[in-house]
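Given next, in structure tokens, is a single chain: the form predicted alone.
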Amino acid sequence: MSRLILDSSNPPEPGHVLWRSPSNIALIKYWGKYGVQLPKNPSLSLTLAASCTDTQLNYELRKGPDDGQIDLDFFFHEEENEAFRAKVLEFLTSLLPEMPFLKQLKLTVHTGNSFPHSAGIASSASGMSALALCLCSLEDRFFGTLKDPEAFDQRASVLARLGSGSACRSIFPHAALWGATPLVPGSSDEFAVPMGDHIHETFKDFHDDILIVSQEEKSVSSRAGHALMEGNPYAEPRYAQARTRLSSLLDAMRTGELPEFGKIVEDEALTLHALMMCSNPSYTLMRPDSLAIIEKVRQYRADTGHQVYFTLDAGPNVHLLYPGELVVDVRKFIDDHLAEHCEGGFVQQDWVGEGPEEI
């Protein structure tokens, strides 16, 4: 990849490139991994439309010699966020064996989020994958290399996960699935593909509304958890059972089997978070006004045969997957009898959107 070297006798002149990119709720989870940002199991995601990130890459050439390193400002919001951007440099940094024109430039980042930093909305996905598109974008505006769409939607999931393992799966409209499998051809443990020709239409009519239980930072990060999987007695049945659920999910997707659809997404979410109680040491992130939601989601269902589900990220905060057409009274329902167990009674109103877009 050394041929994605710049020109210093014919510089590029200083521009930009802005991307808006979602954040995706995991159906079948992603917890575990190996080598640089690999999954031990397939996951498999809905992709959602209001929680994005808005991010702007601006470039020109760098003045003075060549230090080997990356210049980098980065603003969050309009303020700078060293935390932020020690992250992103070190993304970066990582990146230019394969990208070495990134240290020929001087690079600033403006980006922002369109939901709370700190709700437990998945904004490492979102973000990671808006940057990953910018990268491309500005791949393929100085060399050329990614005018075919499938291609350089490929390359920006490779990107993304290398940035935040669920972000590759943020690249593709309505669904998506990360991680080799043979139930679908072309899948990857490199990259996601996208899913959204193999569900029923219900599915992209789905809402995610998102109730925020806690906006603390987690006790227990994401990236410490995955590591924690490595001594877990029950990893590798879970790898198994997460294929095999995987199998019926897909299944479910594919002709709109509702309660199957539910059942199994239910019990991911709760094995998610049983498996973090059963690591070395123990966590638990769910708070009791996460099991107060999804007590009384439970009997609402029972109460008016409404197909409504629930699902949880690494987190406290629990997302209420539901039809479009149910939109009115699950809002209400919420309004009503859940809100109450949210921090500051915030819910974020999501659904399931078109995947990211160039501004």
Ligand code: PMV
Given for the second form:
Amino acid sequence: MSRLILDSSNPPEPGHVLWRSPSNIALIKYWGKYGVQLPKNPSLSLTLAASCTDTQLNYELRKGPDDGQIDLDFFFHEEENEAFRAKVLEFLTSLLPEMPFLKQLKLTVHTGNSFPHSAGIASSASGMSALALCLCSLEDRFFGTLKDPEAFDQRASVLARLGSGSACRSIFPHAALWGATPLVPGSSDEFAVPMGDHIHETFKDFHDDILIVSQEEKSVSSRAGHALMEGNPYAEPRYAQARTRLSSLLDAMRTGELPEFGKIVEDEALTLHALMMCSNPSYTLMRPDSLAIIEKVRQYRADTGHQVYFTLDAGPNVHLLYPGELVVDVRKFIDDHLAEHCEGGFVQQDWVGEGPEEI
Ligand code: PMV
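To complete the pair, please output the form predicted together with the ligand; the form predicted alone was given just before.
Next comes the full complex, this chain leading.
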């Protein structure tokens, strides 16, 4: 590892790297971890397109003596942000054993999201994946270690995972799986693998409209939520259930069987929230409006036969998943019946995307 040290007699010119990386929505949820951010069960997600983070990492050789610290300036939407800086600094510092060159540099991060800040949309997946991709570009530029695109993506996925577990799935287009399972050769707890070639075309044209029920910060963070799985009496059966559901979901996604897909996805969302409610201490992140939306979606499906399904992350906002051909009808349904449950009527329109891009 010590080979990743810059030769200060032949320093790199100052420069920058810039990546745009999307968020993702889990269909089979990651909830419960072990070791260094490793998942208790495999998870599967769709990669989004519109909800993304742009991150530019500027670098130049640092002047002065090596004090073992990382020299970092951090700007979020062009403003200094101490809370985000501290988080990124902690992450970069944790990478020093394998990326010692980071402390030889003066680093400046300029980052921003495509969605309104504090819209209640989690930005850790897009943010941490964008940063991980920047770090991989930097490593490859200085040391030529990641020329092979597969090796590059895998390393980016590992680094993103260390920043925020679910971020490791954002590296790949269309769909990604994280967690070792005999169902997918090459899968691993350490990184996600691309699943775009294993899903029916219909899912590559899927929409995910995110109904923003509340923009407030969550009362219990994901980090605390994962930790509470430790004492949860349903934890072990839950992990087994996730494996069984993954198997059925992979079949349904291979064949494009939407009703089976939707049933599993909705069951997963409600299981995630049930696990929160029966943690000790118990907590609830769903709001009355989340439930009202869920009921209306079920009724709409019954009335129209349209294949529209809901899922939720660790928060009150509801994601509506549906095939592209329904976009006009579903957007009208949202405007007429669901927007009234959203804070300020805000809905973030999203869809399945092609994965990150270097800009
Ligand atoms: O990546 P984290 O630690 O923020 O955990 C996210 C967990 C869920 O979003 C609730 C589910 C998932 O798999 O993304």
